[in-house]
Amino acid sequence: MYVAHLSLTDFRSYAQVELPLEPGITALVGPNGQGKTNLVEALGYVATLGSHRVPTDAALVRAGASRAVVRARVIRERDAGQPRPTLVEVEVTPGKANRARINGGSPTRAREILGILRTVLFAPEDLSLVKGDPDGRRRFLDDLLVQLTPRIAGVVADYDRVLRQRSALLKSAGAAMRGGRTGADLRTLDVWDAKLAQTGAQIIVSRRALTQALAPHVEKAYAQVSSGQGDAVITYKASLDQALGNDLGDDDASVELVEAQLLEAVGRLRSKEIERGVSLVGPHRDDLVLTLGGLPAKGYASHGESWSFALALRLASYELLTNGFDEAGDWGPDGEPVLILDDVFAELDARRRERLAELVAPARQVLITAAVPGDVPEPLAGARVDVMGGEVSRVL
């Protein structure tokens, strides 16, 4: 796939530009804070209804709008015969439920364009995937879901919602236990329960599943970028399994054994979760744990090693997403993803930059920022736009 046209109107500084775009490479050169990353952060945003600058949307709209609209004209290509050109339209209102249209039609849930157009994006943030809380790392795994799956946007949706419910209940129930009531929170709070058990479940099993098939590629893409220097290795560790005393979690394991699971551990916890008014056990305090010579990567892994293994992570992404992981076709391939490089190489030492440009030039398209043109590699010499004042130009 591709993007043939970016379209945006009071996106971050852009109150309007059009951005045409073809197969290939393409480079977006400017100064720093002219908006090459505003124009890629909006693809990002496409594909996966998040940003990888900031966690809420507010920041999208451009100061004095009420709100922002990104349009992508996507070329899929994985059909026989000619190529199918879609129209992805989403509206981002801070405050208020986004929406979306697809060519045209009626206004629907933001949730709807997913899949549609599918990313990878590589950025200077990228290094606290190694280096950084676990939250960075697990929303790169539901990032990476919804686009392989788009169905557990909701699954993560509802997640969020019951684990805020729950929580606040907690408190309540806390305060009310201190103030020597009891009752009807701890009742509701069975109900409750269930939800996160029923949601947690769906994605435990989904990031284990994940993890396991990105593992090779990871390991591989590693040894590539960095000529071989260590085995990287990467696990899913479920608070779950500690929380019921499980030294090695069950990767296999069902989601109606998940599900049963969590219940079981938040029954365990529950007056501790009373006590401190938070939810001990679910997905939300699970981590992807990153070792590098069987050491942890976080901690012991230099600068340059760090770098190369959140490499790998975007490299295994793209391999997946393109081919699929599996022979029953679970996650099948569905065409090559977009690649974005936003302003890395000013990150990487001459090697780590020789080998990434190496492994990227083959794809179908690939996007570049750069602030200017003697950061972008010879192998992906190509196309170039000029990014200069919130102004876009071709360079011919």
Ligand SMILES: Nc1ncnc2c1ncn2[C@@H]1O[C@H](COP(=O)(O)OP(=O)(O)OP(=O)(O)O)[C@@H](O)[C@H]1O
Given for the second form:
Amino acid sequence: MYVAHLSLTDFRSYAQVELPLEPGITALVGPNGQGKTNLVEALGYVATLGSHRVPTDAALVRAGASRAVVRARVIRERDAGQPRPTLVEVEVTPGKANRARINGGSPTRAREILGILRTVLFAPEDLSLVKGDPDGRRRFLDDLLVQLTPRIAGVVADYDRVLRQRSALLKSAGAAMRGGRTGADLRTLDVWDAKLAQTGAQIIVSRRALTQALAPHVEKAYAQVSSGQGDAVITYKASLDQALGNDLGDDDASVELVEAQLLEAVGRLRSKEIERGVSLVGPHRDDLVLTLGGLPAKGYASHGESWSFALALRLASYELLTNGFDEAGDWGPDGEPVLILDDVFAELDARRRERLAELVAPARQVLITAAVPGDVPEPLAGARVDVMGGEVSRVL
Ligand SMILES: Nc1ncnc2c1ncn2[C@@H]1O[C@H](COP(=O)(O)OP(=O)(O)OP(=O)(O)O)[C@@H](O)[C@H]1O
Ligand SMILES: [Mg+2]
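We have the form predicted on its own; now please give the form predicted together with the named molecule.
Below is the whole assembly, all chains and molecules, this chain first.
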């Protein structure tokens, strides 16, 4: 697939901008702060409904405006023959539910557009996938999941709501208990435990399946971008297993089994949870563990190795989105995702830069941001768009 046109209204620094695009390689070139990343961030938003730079939407809306609109014309070539353009439009209104429209139809929930545009975005922030906290790695898995199986976005939203309500209840149960009262809150808590287990189990099972499918691609991609020392291994670590005292998680456990395990775990942790007023077990406490040659990447890997690992995670995502991973066909391929490389080359040494450029060059569409044309490696020579002072212009 590729994006044929991107249009922004009140998104970041842009009041209005139109960017026509072609398949193949395009470099967005301009000095610092001119709005290159803002353009590719908008595309990433259409694919995942999130930004790779900020956790909430407020900063995405142009200062002084109340909502931003991102429109993308996506050409999907799934069926050989006539490519079908799909016009995707999403309206970002901080503090309110975002709305979307597909092909100019009536407004729907934003998450209806998930799965239409698929992107893999490489950015300087990726280093924190290796060096940072678990929430970045959970987000990595979930962003990939919603592109592969858009249905999961609804489950994640339900789970987040359950967590919020359950935390409020745990806090009030704690206060009641300290005041010498018990009763009502605890019965309601049973209901929320069941909801947490039901939605949480689906997320855990999906993430485990994704991790298993990614693992061989990560190992291969790591060997390609690094000097080939040590195997890069990823495993899913569920807080549930820790709570139940299991040494190893069962990556093939069914949703039903995981749901039962979660219920048991919250049962065991109940008094502790009430005491602390937080949910202590579930997918929001899980992690994707990265190891290199048997040692945890975080805290042990060198800077260069960490970068190779981060690149390997993105390259593996690209591989999976391109080829699908479910033999039953449920999570099947839907055309190559659009590859976005935001300022990554400046971060890499010559060898990694070269390897990465070779690996991504053949993709259907590659968008690269760079401060000067010389930052774009030779194998990625292609079209060029200058970005300057809020204006974009194709260089002929
Ligand atoms: N919500 C917003 N409203 C108005 N301007 C914004 C908003 N968010 C970001 N900006 C502006 O956008 C500019 C940054 O744009 P962007 O990050 O795309 O730059 P860039 O071209 O990628 O630069 P670099 O080469 O340094 O990465 C900054 O000048 C910033 O002030
Ligand atoms: Mg930038």
